[in-house]
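Shown here is one chain on its own, the form predicted on its own, set out as structure tokens.
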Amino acid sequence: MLLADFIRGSVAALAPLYPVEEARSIIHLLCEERLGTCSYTHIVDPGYEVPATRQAELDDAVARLGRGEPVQYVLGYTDFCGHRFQVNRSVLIPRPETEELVREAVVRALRLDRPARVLDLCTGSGCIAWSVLLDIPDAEVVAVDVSADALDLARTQFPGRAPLFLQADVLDTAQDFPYGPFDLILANPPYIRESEKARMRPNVLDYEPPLALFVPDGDALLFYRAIARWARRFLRPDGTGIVEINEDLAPQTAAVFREAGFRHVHPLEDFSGKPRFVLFSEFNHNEP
């Protein structure tokens, strides 16, 4: 089969799920990974044939994509902060917006006159923890998640010195945790309300782990209250917390940290101008 025909037919197969340009980008990415072609190969070399030995593999991948499976799971990886992370259905696919959390954390860690100690809560694939460590090799990074499957993947992302990955329930804020204190506490916790499912795509709703995505409408900020308690226990007096948030709940999320006794709390916008993060620091120890 000609590569041009394969691309045309595959894009058409994804049309019910994606806009045409997004479908085309997905198929080009698949071809780049599996065949080593470029997005323009079928144009500059219109006679390029898909090797017969690869056809079944490609057809299977397109079938998975056509059922709504994210291309990152089909390929087994995604790129984040300049590094290639393994992903599977036990972990949330890292988003570009979250890279800004990492950049902010690295800037603050590099200002310290000592190796930074960093705690990453709800670590999932480990993309935040690993990205900080890869940018700051002398940092001490501890990462926590409730999912054993997620931690199994996170631990194997890269060779060499790794973050310390621990299984723990972030919502258990009174548990013994003899690893603090920390200069930075980071988190991208579940924050999508159950009622928001109706406007989500099937490739997220049907494939990414609900444990990493959803919170009940009646208690949408439960993870942030827990993170505030972790920060009260383990954040150094001059330390900073940075959390990713639901853009629709920015004022309410900031209020959680103010009510927990942090004096300096402010939102941070992502590259789209949406309130995507809350930064907090300077815990008032006179608060109850």
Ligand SMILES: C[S@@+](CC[C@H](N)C(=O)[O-])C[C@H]1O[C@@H](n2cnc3c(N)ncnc32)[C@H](O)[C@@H]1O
Contents of the next structure:
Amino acid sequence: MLLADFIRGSVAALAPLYPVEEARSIIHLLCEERLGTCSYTHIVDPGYEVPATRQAELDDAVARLGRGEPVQYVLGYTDFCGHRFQVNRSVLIPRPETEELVREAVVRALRLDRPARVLDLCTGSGCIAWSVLLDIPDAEVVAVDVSADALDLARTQFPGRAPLFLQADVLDTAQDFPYGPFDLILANPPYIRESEKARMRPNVLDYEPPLALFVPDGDALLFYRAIARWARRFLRPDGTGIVEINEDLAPQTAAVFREAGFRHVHPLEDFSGKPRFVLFSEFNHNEP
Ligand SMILES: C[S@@+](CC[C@H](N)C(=O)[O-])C[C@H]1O[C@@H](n2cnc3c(N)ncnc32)[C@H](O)[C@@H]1O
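Could you present the same protein in the form predicted in complex with this ligand, rather than the form predicted on its own shown above?
Next comes the full complex, and the chain you just saw is listed first.
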């Protein structure tokens, strides 16, 4: 089959799910990855044939995409902070806005006059933990998730010195944890309320792990209360916490850290101007 015909048919197959430009980008990405072609190969070389030996594999990929599976799971990777992370259905696909959390963390870690000690709660694919370590090779990074499958993937992302990946329930805030104290505590915990499912795209709802996404409507900030407790136990007096948040709950999330006794609590916007992070520091030991 001509590459041009394959692209045309595949873009049409994705039309019910994606705007046409997005469908075209997805198919070009698939072709680049599987055939080594460019987005213009079919134009500059109109006679380019898809090798018959690769056709079944490509058709299978398009069928998966057509059922709504995110392209990152079909390809098996996504790029984050300049690094290629493996992804599978046991982990959330790292999002571009989370890169800003990493940047904030790295700036603060580099200001220290000692190797930074960093804790990443709810690590998933390990994208935050690994990105900090790859930027600051002498950092000591500990990362926690409750999912054994996520941790299996996180541990094998890159060769060489790795973060210490541990299985633990972040909501159990009284557990023994002999790894602190930390200069930075980072987290992108589950924060989408069950009631928000209605406005989410099917390819997120049907494929990404619910454990990574959802919190009950009646207790939407439970992870932040838990993170505040971890920070009270394990953040150094001059350390900083940075959490990603639900944009609709910024004041409420900031209040969790104020009420937990942190003197400096600042919301921070993402690149699209939405409140996306809360930074907190200076724990007041006299508060409850
Ligand atoms: C929003 S995802 C974030 C993943 C990754 N840090 C990122 O930014 O892409 C939340 C993660 O929290 C983990 N998680 C959910 N409940 C947890 C719990 N009680 N304790 C620890 N981790 C939990 C999920 O397995 C998932 O990997």
